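First, one chain by itself in structure tokens, the form predicted alone.
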Amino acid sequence: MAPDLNKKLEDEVEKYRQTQNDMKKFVTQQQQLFITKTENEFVKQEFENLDSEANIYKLVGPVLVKQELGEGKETVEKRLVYCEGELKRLASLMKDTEKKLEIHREVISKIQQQIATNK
């Protein structure tokens, strides 16, 4: 019976580690999105300070291409909306992953208790 419990424990620990790796990926993605959102908020503020006749340029590969101010504002606004949506999605995924981690911890604890009582 003990080898079965040890195998169950190993499997559960592996699932726990995989879930932890998923959480790390989500945290990294969240950090990147916060950076992108902050940068775009800064650009939006800069656009607010420009007059309607100002020239703006967009970096396309190694080339700066002239862009209309309205088009630039619209692009930045779309990026902000995208970032907000992705941050909400990630928050939900992280919450679900945290629940999975808690379940794995409980299962691991129960298996460890079973192994201890069988000795």
The other form holds:
Amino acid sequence: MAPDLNKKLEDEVEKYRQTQNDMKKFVTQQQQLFITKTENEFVKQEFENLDSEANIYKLVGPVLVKQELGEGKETVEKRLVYCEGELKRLASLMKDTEKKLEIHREVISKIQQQIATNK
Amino acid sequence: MSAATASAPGDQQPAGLSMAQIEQVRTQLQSDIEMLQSSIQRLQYAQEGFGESMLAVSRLPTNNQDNSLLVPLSSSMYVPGRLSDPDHVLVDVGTGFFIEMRPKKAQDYFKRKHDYIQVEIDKLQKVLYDKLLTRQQINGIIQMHLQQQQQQQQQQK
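Form predicted together with the partner chain structure, per the form predicted alone context:
Everything in the complex follows now, all chains and molecules, and the chain you saw is the first one.
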């Protein structure tokens, strides 16, 4: 019985580690999205302070392309909407992953107790 | 042995935590402090960038002045040139967008960014200060506990 339990424990701990790694990746993604979102919000603010005559340019590769203020505002708005959507998706993913981690923790602790009582 | 010294190591501290827990808190605090310090440094670095941009724009010649300059073609070769339009500058506002502005507006922009970063730095400094204080307190508690332990060992001899 004991070797089986130990194997079970190992498997469960491995699963827990993998889930933790997933969680870390999500946190990094979330941070990245946050940065992008904040940057775009800054640009949005600056655009709002401009009058329609102002010239804006977009960097496309090595080229600076002149753009309409309206177009620029739209682009920034679209990016913001995308960021917010992604952040929401990540938030719910992270909640689920947290629950998974909790379940793993419980299973691990049960197996450990079993091993302890079997000795 | 008096009742006060007949206690095992790792017992309840005045703060209500065991020694091991206090150590954990201290480690967490230490890493928080380091993270805050590095964040503040990065913010200051970014702020410097805006300060330099402000300075650079203020040094631009106006239309009435001589606006000849040297343009770098490579790291060791320059070509003489003239600033064709000293009345407008292109400011990088982030995410690949540039806005054409008058030098005065550009300076305002840089000052705004510079001041905004200062506000954020101040917020972080406050949090950092509180954490430093807490760390000091915790170190004090750990010291006290160590001294208590030493006294106990002395008395047991």
